[in-house]
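To begin, one chain is listed below as structure tokens, in the form predicted on its own.
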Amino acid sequence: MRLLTHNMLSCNIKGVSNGFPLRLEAEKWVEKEVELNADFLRGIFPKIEWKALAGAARALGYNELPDEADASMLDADDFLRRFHHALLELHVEEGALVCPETGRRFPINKGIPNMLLHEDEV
């Protein structure tokens, strides 16, 4: 799971109204190389929570992000290739998406997060 999508998730669970940024909890995960695209990350940009891809990415041990930035720090190549390499290169294999809420832990195998609720949390 990239932290592109896990940017993009939330606890969904019935009475939840405070569910993102799911905590990550990451007991396995790869750094995978991809070309960097710059009118993507422009692009994508105004989408990402900043706070919530700067902790996940901190989860991971990367603390190359800044605690806060702005779309004009997407002129500098340094910050590009840094939010690149956190947004699309940090790769979860094995570990849990936790409900800032209800501590619900969802799981991540093999890249994949699991957000399926359970019958009483529909």
Contents of the next structure:
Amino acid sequence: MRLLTHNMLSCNIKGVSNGFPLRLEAEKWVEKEVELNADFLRGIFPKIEWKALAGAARALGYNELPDEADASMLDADDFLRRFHHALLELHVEEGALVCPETGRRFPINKGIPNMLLHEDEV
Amino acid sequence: MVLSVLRVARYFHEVLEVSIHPLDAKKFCSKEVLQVSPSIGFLVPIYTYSMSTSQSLICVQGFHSGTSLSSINSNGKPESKESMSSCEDRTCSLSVQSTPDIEKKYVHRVYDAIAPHFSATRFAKWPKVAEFLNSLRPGSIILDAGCGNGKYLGFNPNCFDIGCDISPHLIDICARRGHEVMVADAVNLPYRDNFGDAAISIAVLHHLSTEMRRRKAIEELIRAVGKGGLVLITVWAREQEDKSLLTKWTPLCHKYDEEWISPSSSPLRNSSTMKLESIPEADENCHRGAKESNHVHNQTTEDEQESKDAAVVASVSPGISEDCLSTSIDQNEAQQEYFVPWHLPYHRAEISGASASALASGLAKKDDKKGAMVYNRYYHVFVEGELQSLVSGIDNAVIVDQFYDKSNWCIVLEKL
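Pass me the form predicted together with its partner chain as well; I've looked at the form predicted on its own already.
Entire complex below, previous chain first.
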């Protein structure tokens, strides 16, 4: 699971209003290099919840993202590289995503989050 | 003569009482299946009928899942749905996300059992889907809900795809190919609003067994994309180009009503009313007259829910034994519920290891002539205009394209 995906995921248990962002507990993660695409990064930036991204990156030991970011920073190569690295090159293999409101854990195995709810959660 | 026992435990909806003429009672299908929700803690009413003069058929108004409740008027015809709308808003969303038994058994388990073989056969890209994906702006985030083996993930190299599917085995296959995927339910996407630029639902909605679930899945797709985002949906059409295909499908008859009600749940089931015809094998026809099938079809597709601790629901199929007519498929225009077989070759079955337990649990049969296990997949095939009708109540999206392509009804929506 890349942090781009993490930035989209939210707890969908019935009645939960504060299900985003899910807290990332990573037991195993890997780095996989992929080519940087500045246009893509600039295009996706407006959708990204920056604090969630920075928090998830920190959970993986990557502290290079600023606490806050705005679009003007996208002109700087260095920022783009860090943004790119956090968003697309960090893959969580094993761990869990934890709902901030209920504490419910959604497991991540072999890089795949399982977001299915139990019967009583729908 | 059936003595009616009407036992209604705590319930939170109004009860609609309908008086019926006792002579009509025999024909009624009074199947109400309510899901017991332990957290809410109410019990399931039991509905039976009686031949006494002033008996009532009690239907609970506004239960979950079902869009059309089977309230029966004195002519034995289902009541209109208008009275249901208020309750639907309030409470039916409770259960619309709960997976009905028929989907668990004839969609989820089957796809998990056949995943590798299924995946091996899914490679041809439909031109219309390819066209849609290629038309998207570079850098788009595309959400594929019900991505299966990931056939369309990564199709447009300029976009970023995120897929989800209910089948862990199919998702494993996607992940091994390096795609960004997760196990999730299309009826309840774990996505925050407005993130995607586009979404696709290719051959997915026809596996959802109620109108409410199908509509909810569409609403989820729309919710997940941003303003201006496009959603492509394709579903199997009732109107197949190759009409002979329908002869290979099993129209769902009363036998399969039992699949909608959990077999484990009925100590009090009134067996005298549950006399079901033994249904012939898939190759043969089992049909009812169009009128009856319409009635029961509405009953079964809209009212089914698993009931775990429930006492029971008396299920009476209208005139099933006497009136189960054999008509040809063409005459059975109303039929939209089918089991479609999947033949899993023996050698494949051994590889997946699923065969023994599948046979034991009745999930699959052996076809020695074809050397394959036969699994049934549940389909609600769509008729012309049905997709449009499903989205007609959705006020934050408009139809921007609609077409029929290779036996599929297709629609493109744009989020407002």
